[in-house]
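Heads up, the chain below is alone and in the form predicted alone; it's given as structure tokens.
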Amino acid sequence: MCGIVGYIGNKSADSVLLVGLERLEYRGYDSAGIGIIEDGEMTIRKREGKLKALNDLLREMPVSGNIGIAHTRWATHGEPTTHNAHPHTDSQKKFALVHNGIIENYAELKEELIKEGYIFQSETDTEVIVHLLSKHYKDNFEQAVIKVINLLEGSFALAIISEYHPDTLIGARRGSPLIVGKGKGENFLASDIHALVNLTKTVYYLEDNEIAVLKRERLSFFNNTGKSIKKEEKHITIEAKAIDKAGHEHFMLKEIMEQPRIISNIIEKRIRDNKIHFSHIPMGNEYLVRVGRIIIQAAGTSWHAGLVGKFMIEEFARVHTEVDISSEFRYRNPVIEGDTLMIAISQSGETADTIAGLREAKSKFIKVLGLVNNKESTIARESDAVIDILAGPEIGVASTKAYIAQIISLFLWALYIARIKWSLKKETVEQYIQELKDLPDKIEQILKQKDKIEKLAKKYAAKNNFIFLGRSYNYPTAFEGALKLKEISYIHSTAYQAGEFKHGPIALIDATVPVICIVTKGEIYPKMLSNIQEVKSRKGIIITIATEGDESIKKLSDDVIYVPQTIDILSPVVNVIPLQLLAYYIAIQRGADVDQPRNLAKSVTVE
């Protein structure tokens, strides 16, 4: 993985491809490359590093042509070097391709090819595919692609061009997303809708084992048996302005600042006449009232949102809820049967492990509710029902507004189920809705403290180890705060349930380690105070997230960030905001690339 763009038309392909790659930079990558058929000959340019390095190379060695492919690579097999960058070609440079995914049987395929005399130039699994194309090509481009993809095990999204067919661009997918864009006298391929926003409004989403053949004036689609298939047109609704920085220095800061508006938008779309509406969900009340167990499976930040969601669902709907890490769930032969509902959470809707968990549930005839930020994603298409979290495009690799939107969506879903099951009274639900409506203003109050939080970041930016502590509803908040800090600043940070801290991890405390404690007023407030005393007695540096007006916490803290009072169950929403800002400003102080942190990809589409 990470980003694919393909073009065929009348324009200069290199300019179209580079603009597309720029739109995909947010996904994270370590090298970039472009392949063009120029006057009937294949021309490849690629470089390790950022797109600037590729642009510099193209200024020195320009290319022209009307058909091409391009790629930003996030290394899986082979180091992030120029020779491992995509596109890859066969030995005669008659075929070139770019690839997202992992070919699981590449080693045995490579061994066979080497025995047959094929010479490899890279350490990647991808190069196997292009040599297989060369081997199986018999004057029919489409048939060669079909033959090759049926030999592959694992996941792939491919964009392929050939000197033999300079009027044809082919795409194929299994497991990794690939989108076809339709234009006038031109057509496009991309791994992400953002690459196509300024190019077309009409797209087709390829499903597993489907192939697209793109000509300038024609599109055709096949399955992996070669049978022609019809695809449904979809229309892009994202506006270009939604994926720019809107005057902010970074996408991450823009997205942090958008969070009050995101919550207001969810409230506007989901609540009418003080009632929660999920009328678009094709799961009848007769089914939902029978649900006796919910399994939430997700990865990373989405997993943290799921942990908060567990509290909400059990508190409101009184349904036993488990939260699993997707990469573990899929391999542990889970016991799922009867009236169980799975909730699959993924910002992109393309997280490979979460998709695999969804399919595991479906294979056992368990209904799946997808909670995604992309209604056209694989998870959305394969789920029995979908909740759009309504966060809008999230470009920063470190998720912020999508996390908040996931929690709010889970909050409303928990209340919705509670009413169906009659576990909460109508008046009680209305009280919770009012608390939710107050959140945007409360978050605005926290955002007004960003200058103070920036000063705090300067104070602690040189520290190399942080610990985060939280309890009850806010131990997931501690986990999320630690993840944000390590993702973008590269500081070692770890989080614990505060009650577990004394069972071993407290050995880490000394006078050099900042401990960030989430200690807002609520049911477990006295317990958190005890945990803070344990840290203080061992000379730890204490930074607290506390409720406005709590003067006593100052005596225990080296620094305090105050947040407005809210009910316990919504406190994770207000408490995570200062942690997002602190991570952002510490990363800035350390000179890190906030929007494109090293080694990370926005959407993890491989295992």
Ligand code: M6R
Contents of the next structure:
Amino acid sequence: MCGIVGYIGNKSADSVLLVGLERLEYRGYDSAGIGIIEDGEMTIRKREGKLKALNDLLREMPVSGNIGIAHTRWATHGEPTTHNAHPHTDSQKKFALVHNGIIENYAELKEELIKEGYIFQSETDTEVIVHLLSKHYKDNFEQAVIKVINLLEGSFALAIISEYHPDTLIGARRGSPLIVGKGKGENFLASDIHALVNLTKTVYYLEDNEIAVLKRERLSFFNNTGKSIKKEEKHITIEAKAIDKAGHEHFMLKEIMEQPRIISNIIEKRIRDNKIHFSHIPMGNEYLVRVGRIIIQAAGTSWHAGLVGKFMIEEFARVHTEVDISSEFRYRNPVIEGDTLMIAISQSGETADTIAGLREAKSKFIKVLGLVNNKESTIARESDAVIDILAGPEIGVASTKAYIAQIISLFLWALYIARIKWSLKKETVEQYIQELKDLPDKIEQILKQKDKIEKLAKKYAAKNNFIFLGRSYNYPTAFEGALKLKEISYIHSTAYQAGEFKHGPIALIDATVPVICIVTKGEIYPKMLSNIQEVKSRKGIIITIATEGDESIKKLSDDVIYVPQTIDILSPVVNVIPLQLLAYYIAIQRGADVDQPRNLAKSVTVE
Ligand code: M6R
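Mind giving me the form predicted in complex with this ligand, seeing as the form predicted alone was just shown?
So here's everything in the complex, that chain up top.
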């Protein structure tokens, strides 16, 4: 949430910062700004709106210098206006800083500062930090930063520069990610690894309450008592081509189209000789056999993957599994005892709610398995064991390929536990593996129908309400389809377990509402047909996701999208693909910005 970049070196800071911001714009895009020390003087440029607005401003009023900070914002405190945009400065413009996170005690701090005569320019929580720096600065930049971060409650990743020290860039973190990149005669700060691709391969991940002091030729690290600390050097493996659109109009479409390859890649990495390999997970079979309860906690699309995962774990491994929304789990004093395992699912590995849930579990001494798309993320680092979902960088704000990678990772994990516990025979697991191996081709077949789905999108794009219905393994698919549509097209859409629909929500049906029904062949097919009949008799418009060859479904449907048959338990992977495409093309029809939908950010690092 929000993107931060910092630079010190010999290059023109503005160009390095702008490239970094471009790569981080998916983190937030309400406003953007940069602060550069130019000829010893602090210069700030910031603008409301997307990065393009800042670029335009910089063309009119260029700024150059060799040290600077930059920010792309997702507003928390204060509207997305130019005066609330970062960087923020103290009244004398001696300090400038950019911030990710929320300062929870900002109101008290602000009140005190106002009493002491400090004048505030914005409505942000961030601005207190820069005035505090000005107040506590006594010739030593690092000391002032240490003093100030110890006064803050809440979360922050900060990049700070000062006119008093034009040779020093400081970063500090608590709760929000911050990475230091090491170059030759230059060093970098970034909230997200993507900003550093092509700039350096050597990085250091700051932990909570750590401070990094960056000079051109030197890096030093401290904790919040001022003690010098040694950090482990890590190497970035992401290539620049993994974070471009590869000829597609949008990241979202690229990521949808990539899905067969992602599945093949997971199969290649996790299955050898028809056996599932998670042997790198340091949990021990003895412990895994003993686990009597699993709590999955996650947010948004990752929560939907968790809902599918529950079916898989209970079916294969026969372990009682609950699925919680992270932001709820954390605050309901959950009963956690005995051999309970938590699975924390998060694409980014940085979702604040999910991190808080993980920490709650750890405070109750249960083990946590992180299922993430970023092995260096906070969730990965704080979990007892990690499964990399192997989706590759996901840039589109609407999660697509990470969702199917999460489901497939959970599928394999459930089968793996089943083998350890002997709850499934070897031959049965092999059959499931074969079904999985068939998925990439099946998904390719659906992707080939994208033009047909685009036509359908044109037909329904003007509708203002959509309902999604699914049952059993596919009620989470309905939830995910509704989320995809609402987040990128701003159409009100809602999803129900189809059997529950008649208990109230069916009152919503009239001749204007499209109802998307997931009705692929499987165990609950007849029940699903009855639920569709109920909608049909109330004149709802019915769009079905059905199994190839199911001719009779046409009688019930206004439109049908056919998908290839697979086993019930893998059907959520197949069935979500047309819903992703439909959401994408409807959003395009409505002229929405699918990669950067309003009010959203890719990674939600505040609670
Ligand atoms: O990075 P995470 O998986 O923890 O993110 C969780 C949600 O914020 C995320 O899935 C969100 O719902 C997406 N925009 C959905 O497309």
